[in-house]
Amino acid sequence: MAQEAIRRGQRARAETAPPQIRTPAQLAWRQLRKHPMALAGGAVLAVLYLVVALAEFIAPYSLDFADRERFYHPPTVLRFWDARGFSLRPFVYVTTLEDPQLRTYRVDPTRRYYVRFFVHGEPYRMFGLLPGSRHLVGVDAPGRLFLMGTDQSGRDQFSRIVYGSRVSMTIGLLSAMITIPLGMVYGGVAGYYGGRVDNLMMRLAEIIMSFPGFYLLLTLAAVLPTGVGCTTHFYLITFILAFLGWAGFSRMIRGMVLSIKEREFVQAARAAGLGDFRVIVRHILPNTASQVIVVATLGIPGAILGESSLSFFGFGVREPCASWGNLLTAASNLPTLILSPWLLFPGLFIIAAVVAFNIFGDGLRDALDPRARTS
């Protein structure tokens, strides 16, 4: 009886308990929670982006580490077992070049090189400032670990794709943090101006746009200074990707504009003798936040694309610098593709980001959509 009247005076405190006050983020959360491919989306794209902080450490080898006797040479196949038993721990052979033109290796049995993690390898800077020679997995010498074999100098696949990713995960994020405040604040001005000033903005943002992008795009890389590094070719691509994508960007938010001056707490700001200006940086354009938010996430693999295909074409991130782009040139040549197919291997991560932001700003859209909320 103690009990069921305990069961009582609860239930009743939990009808009677005021309705637990949520704030928007914490709305958006639990809405993305429902959506587990935008979730599996979400988890793809921290593991690349926490590949690219640690890319010194995930390596095997250095982005300039050539085997000159194997190029070409295929993954490295892990073993669990041989003539002399199993083997807890994976390891591998030691191969030898047999047929240069058939690009076969000849696998030596006589001993076992163990794979091990956190091993002492060459010296790297962790962000540019901290010494460490650790690298998360290795074997020892003259063993090697190809975990995506070798391209036509002897480099590492995967440490190479590693490094990579730095430029062509980075490159959406810093195209995106040009395009959005640019895009934010003229597509804002128009939309709040209106009349002329609207119509001779947008004309512009429409001549800019009707260029045909990717040709435009070739154009632009074509003209670039080919005696400059690698960094400063870098942010010169990202600024070619971002100039081409604010026009489309601006309009989007303009037509938002539109609608949001019209509302009472605009009226009200403007009653209130505030200048046009913080009018519109402080209480317009922080409504489209959501929309923004979204477009910055769909716009990025449209970056990543854009990159991958300069470079891919010789005219963005050159060598001795890294990209997926331009590690996919070596696959550019058939009979060089039919015997080495794991030359591929930069466009599956490139088809995995692209796939996992898109993935992601659905589900993030869907989140931040007050009208597709469900209890």
Given for the second form:
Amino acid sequence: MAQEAIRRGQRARAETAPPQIRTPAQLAWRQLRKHPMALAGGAVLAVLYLVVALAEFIAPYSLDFADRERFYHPPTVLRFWDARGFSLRPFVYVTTLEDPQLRTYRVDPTRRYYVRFFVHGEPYRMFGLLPGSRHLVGVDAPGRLFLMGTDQSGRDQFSRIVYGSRVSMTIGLLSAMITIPLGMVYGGVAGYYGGRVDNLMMRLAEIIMSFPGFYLLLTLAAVLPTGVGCTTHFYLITFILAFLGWAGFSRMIRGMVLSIKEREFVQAARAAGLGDFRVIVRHILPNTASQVIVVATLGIPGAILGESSLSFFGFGVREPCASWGNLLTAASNLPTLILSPWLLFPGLFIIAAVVAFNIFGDGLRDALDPRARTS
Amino acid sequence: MLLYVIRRLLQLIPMLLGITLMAFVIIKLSPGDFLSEMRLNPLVSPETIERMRENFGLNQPLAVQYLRWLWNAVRLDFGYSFAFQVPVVWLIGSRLFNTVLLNVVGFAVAWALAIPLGIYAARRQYSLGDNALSFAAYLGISTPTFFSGLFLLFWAFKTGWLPIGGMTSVDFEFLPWWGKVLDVAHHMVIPVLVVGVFSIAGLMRQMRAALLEVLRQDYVRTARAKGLREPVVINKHAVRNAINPIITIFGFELGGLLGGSAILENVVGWPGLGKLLVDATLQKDLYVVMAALVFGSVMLVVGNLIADVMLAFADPRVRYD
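The structure above corresponds to the form predicted alone; please give the structure of the form predicted together with its partner chain next.
All chains and molecules follow, beginning with the one already shown.
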């Protein structure tokens, strides 16, 4: 009888037992899933980074490919219909330069060149290792597939945008990889010690923060040596962006550390005899993780915009390397732009990437903030 | 309060020292100077260049050059522009007005539009209008100003409605005074649109977030419960409390007044400080770059100070001592 009662009690407890415990990451993901805009932003970013990884395969032509007879060529028209009837597979016509002044091209409708997937093209090495020659799309040789037109030396703009995504999409990530550890340690030390150390360290950070951003960016970029290769230049620009970014970030961390260091577990860690640095790095800073993720996500678009502005003015990534900003330099000449408006295409990629980062970052902030969480 | 302002102004001194020293070292680190291009010119003799080097003080050690510059700068003498051969103060003075004009008009437009839009969006959270506005705001903050500037110039050419770049027409000098005003206003439409859209987007988002935060508070519910009309609840109770973070932003914008439109000015050919700075950087016109950096930084710091003071006036809970 008594045993029966106990068993019933156990069963009741088992039924009302709390559901499985979720980790913070699972909770955040659950919240993020309810935010369709943020998911769309994340999807755009995923696609863009896929393009970054597979640039050689996705670009129809290589970075340096130039068809000198087809400079400032308008985007190739994909056709489904001509005098011989309808074709479900799009095709293009060969064009020849008619008037070099007005850059008009004559279309030759006698032969169709079908757009094919997984075509053989220029050979490349994927990830610098795997040799290959298949490209995602392409047309047979005399035909040209310039999806977004060409520039002044007949280089395919779409291919250059695809390769340029490597610079534009990674520069933000790389500068965040410098900014975040630096800002965390700097802000952590300042906040933890407080007093005179804090005062001095924050004054130093404020000096960097009180320069007008673009002015300092410009001055620093002008200092860079001009003779180095464009890859080295890219890393130098990354350092500059990181150099400007860490100050504001470290101030935010310092503010959080000021309140975290008063909590019991910090006292406990110190009472246990841990060194200051260990307390800061292992016990205090991990508590700022969710805000750091958000700030990083929202800071990357700033770096992307910074790089593109610098490159646009010729202080950033230089020819023959491509970035979205330096591709837009071609559009900065108004007479050229008026004849060839397709030179604005790289700007659409900048906007798409930055919008996606901003929307995704805002969604992430809501998802990681327990107060904004809806069950 | 006065004490606080004085202390903040005193803090400005070491900060300006740091800023100028850093700027000086950075510029000096850059390879070559203004004269290196002249050296390639066969028409200019080496003696002339040597004499110019002496005149500009470029042959002195770095520390002497900096201290000399600093001593003059304290007396508001920012040296000569190598490229224009006029005092830097003149050069900056004439450009400063154009930049401030552009930004003040841009901000006035932005504030006049952004605050009502932000209030609208917060009152109708998640409605179609709110979602459309927030997507537009995302686009606004994400579009580089050089891109929107170029796009609008292209559009202006195609439609022929607006002048393409610059600040004045060719016949500007022959216009009556009202014609001059109209001419400049006509040229300002594109840059103001670009500056305006960029700050409308940011401001509107801040206003919306701040008002949403306030609308959740108990005193708003109390105000509604005691039967106040909705416009009174919003305007008298909620908006006045939601405006605080916006005042802080106002200070930042005041501070960014000089740096904010630098990129745009170059694209649309607006003869402002930003265009001067890019040209000076390209030509390594040392003293112009230094002065522009100092002016810009002072504006930024003073702008933040003004924002803090204004905040104390607007919000009795904020006290400095």
